[in-house]
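This document starts with one chain, in the form predicted alone, laid out as structure tokens.
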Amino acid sequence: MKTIEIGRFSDLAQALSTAGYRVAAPVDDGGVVRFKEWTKGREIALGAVPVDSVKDFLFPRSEVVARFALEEAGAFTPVPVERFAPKTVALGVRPCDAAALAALDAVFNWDYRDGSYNARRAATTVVSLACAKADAHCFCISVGGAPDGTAGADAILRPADGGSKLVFEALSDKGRLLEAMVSDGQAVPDAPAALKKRFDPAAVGRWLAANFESPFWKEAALACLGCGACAYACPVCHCFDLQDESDRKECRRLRNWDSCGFGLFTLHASGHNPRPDQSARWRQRVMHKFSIYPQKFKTLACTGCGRCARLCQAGMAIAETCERIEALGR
């Protein structure tokens, strides 16, 4: 059995560091628990969820695409981009964030494999962290997942002997790969986080594929306020907009996130707007998670994180949605 002592975790960032790994983590930002990239000495916060989560080494909120330089003649010269893919290790990643891989994975590898995407994927090793605890926002258990789940990780970390040691369990070649990087011993893993199924995500679906023009729209977006909080803090969201920049010398295509509950992200050229109002994109916010991906991909778009939630400003959650479309079902 490999652990690791609890109060000694930042020793394995470091070990990793010093291996030649960018090492990615739930740090204290500011009071502020983000998953960021870890510098020697800077605590790693373990007991918290982290306000944003891996997804962002995977897929960044800003990444040029294309760069072409603007010759004198007026001509454009493509100029190759560089990938940003350094070997990481994601260290303490929710299992409800390593889940979400799996419905990354199938939207950059659709219709076409994206480079990028791919290349980090392949650089970065997931080391999930079991959740001994859950709030009243977590309902992975809803949507097929589990505190102790272990889709998408390459090692996942059990919290052991209350709380005091890490158990170490390696789920695929990257993850055995740093074995040899934590101590062997003896402890007994802790109890998950219990919880309860709120909803069936089946029955919504259900619902949602026979009531696109259902009034509960209006009703159940009065309080959305368009602002994207959700979108960004989600594992799962993935939608961008494409964007050029230049200056005198070089124009720069950038890739950035975007939102389906902002007002212009469905604005045409000829100034109309297929969902002009909160209400239309809260139900398509809702539609694309649990009937449109889900048709597509065969998997959801939501994987119970709970943190549209806790950051939503006007109270809303996804999840007390879903369980008045199952209720209006029956």
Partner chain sequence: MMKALRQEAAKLLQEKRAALIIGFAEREGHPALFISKPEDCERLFYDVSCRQNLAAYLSKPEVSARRPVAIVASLAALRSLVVLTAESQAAPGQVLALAVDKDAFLGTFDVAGAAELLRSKYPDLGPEKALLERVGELSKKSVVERAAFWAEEFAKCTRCYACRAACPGCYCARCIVEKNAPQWVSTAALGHGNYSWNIMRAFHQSGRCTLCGACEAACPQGLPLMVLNAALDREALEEFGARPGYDPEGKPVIGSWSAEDDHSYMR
The other form holds:
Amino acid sequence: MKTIEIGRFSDLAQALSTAGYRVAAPVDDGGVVRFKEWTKGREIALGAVPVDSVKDFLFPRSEVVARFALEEAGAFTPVPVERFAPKTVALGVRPCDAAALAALDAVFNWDYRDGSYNARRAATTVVSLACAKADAHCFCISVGGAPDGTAGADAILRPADGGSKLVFEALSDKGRLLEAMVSDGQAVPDAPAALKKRFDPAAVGRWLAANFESPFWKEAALACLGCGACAYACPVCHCFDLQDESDRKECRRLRNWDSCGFGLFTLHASGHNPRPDQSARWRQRVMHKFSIYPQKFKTLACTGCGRCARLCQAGMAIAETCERIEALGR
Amino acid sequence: MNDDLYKPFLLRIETARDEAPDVRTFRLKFADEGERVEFFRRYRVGMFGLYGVPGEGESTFCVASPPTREGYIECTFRKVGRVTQALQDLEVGQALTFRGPYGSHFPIDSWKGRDLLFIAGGIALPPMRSVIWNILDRRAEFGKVTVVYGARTTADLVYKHELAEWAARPDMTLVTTVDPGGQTPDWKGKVGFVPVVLKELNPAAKNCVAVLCGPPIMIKLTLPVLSALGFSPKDIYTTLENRMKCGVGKCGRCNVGGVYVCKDGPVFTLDELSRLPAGDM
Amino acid sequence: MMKALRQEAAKLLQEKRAALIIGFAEREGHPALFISKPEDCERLFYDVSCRQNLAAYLSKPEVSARRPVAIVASLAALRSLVVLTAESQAAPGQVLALAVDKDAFLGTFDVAGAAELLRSKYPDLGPEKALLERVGELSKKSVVERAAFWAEEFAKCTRCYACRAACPGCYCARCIVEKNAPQWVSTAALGHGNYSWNIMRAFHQSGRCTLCGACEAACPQGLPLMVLNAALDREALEEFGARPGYDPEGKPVIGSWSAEDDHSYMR
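Condition change, the form predicted alone to the form predicted in complex with the partner chain:
All chains and molecules follow, beginning with the one already shown.
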């Protein structure tokens, strides 16, 4: 059995860093726990669900996807874009965030394959951390996950001996490469967090497929103020915008995160907007996660991490919406 | 397969022609022969591309020339936003970026031997023009070809030189019309709205495929006429537009219900469209 | 207090003085609650942990379609109502406030009444002491140090615009950051664009911000937005005598010009 003392967890990060990996981990950043690049001496915060997820390391907020050298009088020359895909270990990824990778892999690889995403995905080893605790917003169990789920992970760390140790278990070849950095030991794994199933996603999907025009949407979306907090925090949401930015010498074509909650997301240049109000946008969000995505990719676009609800200033909670939808379908 | 999804082809403007107020056509040559071959290997009528100006961005519209003209591609577009403005500011000899061809196409091989009825309004002729030329370039394979084309005013009719050419051809019928009040004193075509003109024309629906493109109001009023003429929803084709960024089914904004316009479309039959939620269009 | 608030809200609906009440729910996080039936007013809740400024909903088309509207309003939200009225954004006679202050229900007010209440009972609302101390500490640093501080903070911004959505004063149908011809501000969540966006957001609130704190509470990344807001509030007060949210006919500092203004910066 491979075990790590919780108090010496940073040693593993250090060992990985020394071995040439970029290390990503939950770090306390002035009171807010973020999933970010770990640097020597930083404390790793394993206790809280970070505001960001491992998604940021595979599909960054902003990325150059094309580059042009600008010349005289509107002339330009394309400049090759170097792929940024350093060898990375993502440490302490929540099982819900690791599970989200299946949904991201699907969209970035159906038909057209996204090379830059795939390069980073291939270069990343995901070491997840089973949850011994859950809060009121967690609902992984309702969407096919589990607090100790292994989907998407190359290795998993399970809390043991009352939280004083972690048991390391490799789940893939990439995960086994790290085994040597963890010492042998003995520990008794703790019970994973207890969660109640709140709704049945299949029932929700059935109601959604038949109720696009329901008056439910108008009422359900009243509180939504149309920001992107939920989408940006979501480990699955992957909508983006392409924007050119240039100075005198160079143009960078950037892929930036975007959100279906924004009013301008679908606005045509003509002024027509297929989704003219927040109820149409909230419907799109729920439909995409529980109806469109599962129909297209055979996987839900929600892993129950609860971030959207935890962060929403207006208390929009997708699990609660699903509970209400399931009740409507009965 | 190339997985550098946003690396564009380079096209150079060979000619530019003003079609109507704010509407311009470019004939574009591929800067790279390999890219030209790659484009025509994949291109079928009805597919679209993303045309870009570095520093301004990309804009989505159809390819307006047929795959039977392999030396170049043409596009016709109206100036409506930042990118289309920048595109129209380009001059002959300058380059633009292009990604495509993307999306679904008109299944013209399955139309062999059948009559074809094209109905277009205003700036919606370009996506249909590629189909019409493709058919005309393979004329013997198809039955009767009829084109009904209307615009608000005579000034708004696009491809005026080609309309004259089509009108003179003995192997097709062209009916042009402008909205009442939109005619000039020397206008020789019809005066009236497209659905009314179509009703008067009374084309036979038997063994006929209809292709319909135009502003929403024209589509809305023309569909009942086609239906009354006996056209089946499976024999009526159209092409949808929606805001797009990636063109390859990833950026998440062009879906209508569960259908991605960039991947499952832009070409749909009326039968397919009728299953989509109207409230998402 | 809660009883009086609930009764008053129900009465407004019964008497058809309001068709929609926007308040706070009791459940965790106290999300906004939309009520159109008197009996549902029992679900209304308020305490100081209710962080949203409900005046932000007044510019939402789905809400303005259901006027007259009454909102549960803290003192800061009352000031927001007055600011919105001064900026012609709140339909006169169509918006009422169920005013609350900490654990007291103050009554129902229209905009003129709210302004009168604020002037007579709360004439000098401003940043809290602790916040002013933070502003003071930061002001003591050099320009270079301050720039570095903000660069580090703004680097965390994901451009989700939760701050903008939270703010009643951010009601533009198309925000300057979304204007693209020309593109004034980079929309990428990277250094210089994040810096421009955050400074610009705060600047557009100077002399208009009512210090409700909803933006900072909404920020998923925990940016100290109130430090900026408070600093600009003091500048607007000291340089222009601006105290937003007290006069429904007052002109916003950022939208007006006067020959009496200090022009010494022009050389």
